[in-house]
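Okay, so here's just one chain, in structure tokens, the form predicted alone.
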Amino acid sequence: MDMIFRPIFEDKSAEEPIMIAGPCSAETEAQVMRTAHELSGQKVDLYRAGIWKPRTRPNSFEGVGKEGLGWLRRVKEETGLRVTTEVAKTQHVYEALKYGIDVLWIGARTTVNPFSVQEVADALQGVDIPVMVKNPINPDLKLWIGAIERLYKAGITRIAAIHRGFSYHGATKYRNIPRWQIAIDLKRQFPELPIICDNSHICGRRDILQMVAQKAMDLNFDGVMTEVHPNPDEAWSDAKQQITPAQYKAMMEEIVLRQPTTDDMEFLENLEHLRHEIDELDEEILNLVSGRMKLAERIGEYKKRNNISILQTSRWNEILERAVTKGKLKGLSEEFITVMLKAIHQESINHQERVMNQQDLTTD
């Protein structure tokens, strides 16, 4: 589907990043107002606060509900900040619109369910309001795009994507693995679609928030969404990933904003030369991988003759462990080596499968 997006904010330059800040959850009116007043005057374009909180397990704090919308309306009146909150069903949409919420967002648990996204889209039919769509919990780009398309078909043209990372089973320094390439692929397909980095949900911890926000800016993302609370350690939800307004200000002052390009001819010529070298190396890599697949096919032929299964777990473990060790010596991360080799290994399996399962053709 061809989609033409309008700016989220008509009165803001497209070159300026969109900065979103506020508490994970609206807990009390005092907490909401204190956070808003301490953020007003800072680099904040949109004040965020969760009113309805979809929690993994019951009996957790699930938000204050409709009462909190009145607090957000007061934030607008007293500070002039635009406000946003999460919606997951028709009633949420109606209540948020009634209280004059400026921007809505769809959370990761909603994006993963097309029925829920369609319900929100139907409720917004004919309403001109910006909507931000968080990526689904699982790394599924098509599902993310599908949610955006459903809103667009409902007449919503002021849309932004929020990159909040993806669930991962295993040890990692992140709460949700960034998988930056998925967001980059989304940007490649829809260059005009703003993408905002939710560094709080990617990190799950305070100490690496600035690092992730900076990486997003270096990747030419269109903004950052950060959870801010006056007393983070006492927050009713996601305490470990929230920071104080003062810490938020310090983080914003440290972030370096870079230009997407330049007219400097010397820079462009040097860049073009280096890119040409990369293109040549990419050609070599493809040739090497193609050669590896031909060897995999020959192995498949031997296995077929001897009735041996394709997957040899001990051999695969040996390849992976050796590659990770060697890769680290060459300055390559374990994550990259693992992802790359798993993709190559899967392609090798596919080639062996085709060889082992093709029928022998004979002629009389």
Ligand code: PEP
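Basically, rigid core = biggest C-alpha set you can superpose within 1.5 Å across the two forms. No experiment lies behind these values; they were computed from the predicted model shown. Residue numbers count along the first chain shown, from 1. Compared with the form predicted together with the ligand:
- Rigid-body analysis of C-alpha superpositions between the two forms gives a rotation of the smaller part of 7 degrees.
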Contents of the next structure:
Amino acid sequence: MDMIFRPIFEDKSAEEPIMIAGPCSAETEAQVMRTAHELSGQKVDLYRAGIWKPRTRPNSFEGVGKEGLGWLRRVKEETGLRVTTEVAKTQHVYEALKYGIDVLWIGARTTVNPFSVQEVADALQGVDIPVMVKNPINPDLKLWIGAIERLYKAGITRIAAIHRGFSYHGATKYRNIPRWQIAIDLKRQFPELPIICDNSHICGRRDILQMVAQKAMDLNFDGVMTEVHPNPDEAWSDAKQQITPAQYKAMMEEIVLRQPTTDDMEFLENLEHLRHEIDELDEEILNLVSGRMKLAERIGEYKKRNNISILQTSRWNEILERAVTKGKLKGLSEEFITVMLKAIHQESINHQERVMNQQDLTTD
Ligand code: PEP
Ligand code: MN
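Having displayed the form predicted alone, please output the structure of the form predicted together with the ligand.
Below is the entire complex, every chain and molecule, led by the chain shown above.
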């Protein structure tokens, strides 16, 4: 679907990043006001606070509800900051609009469900308000785009995507692994759609927030969303990942904003040269992989003749271990080597399978 997006804020140049900060949840009026006052005057374009909280399990704090909307209205009046909150159903949309919330967002647990996204889109029919769409919790780019399309069809054209990482079963340093490639693919398909990095939900911890925010800026993202709380350890939700307004200030001062491009001829020529070299290496990689497949096919023919199964676990473990050790010496991470080799191995198996299941017409 062709979509033409308008900027989220008409009074802000599209070149400038959109910085969003505020608590995970609105807890009390004092906490909301104090955070807002400590953030006002800082690099913040939009104040966030969850009013209705979708929690993974019941009996967690599920948000203060509409009472908190009045607090956000007070934030607007006293600080001039624009405000945003998460909506997941019709009643949330109506209440938020009634209280003059400037921007809405759809949470990761809502984006996964087309019925809920459609309900929100229907409630927004004919309303001109910016809406930010978080990625679904599972790494499904189509589902993310689908949610954006549903809103667009309802007449919403000020849309941003929020990349908050993806759930992952297994040990990682992130709460939700970023899988940057998915966000980059979204950007490639919709170059005009702003993408904001929610470093808080990607990290789930404080010590790597800045590194992730910087990475997003280096990848030419259009903004950052960070959870900020006056007393993070005491927060009623997401305590481990929230930072104080002072820590937010320090983070913003450290972040280096990159220019998407430049007119500097020498720089551009060097870049062009390096890109050529990369293209050549990419081609070389393809040739090597294709050569590997041909060998796998020959082995397949041999196994077929001797009636041996395709998968030999000990051989596979040996290949993987050797590659991880060698790769580390060359500065390649274990995670990368594993993912790359698994993909190559699967492709080899497919090739072998084809060879082994082929009717051998010549021997009949
Ligand atoms: C949040 O922003 O506090 C939140 C609930 O995030 P997500 O939908 O990304 O889990
Ligand atoms: Mn949160």
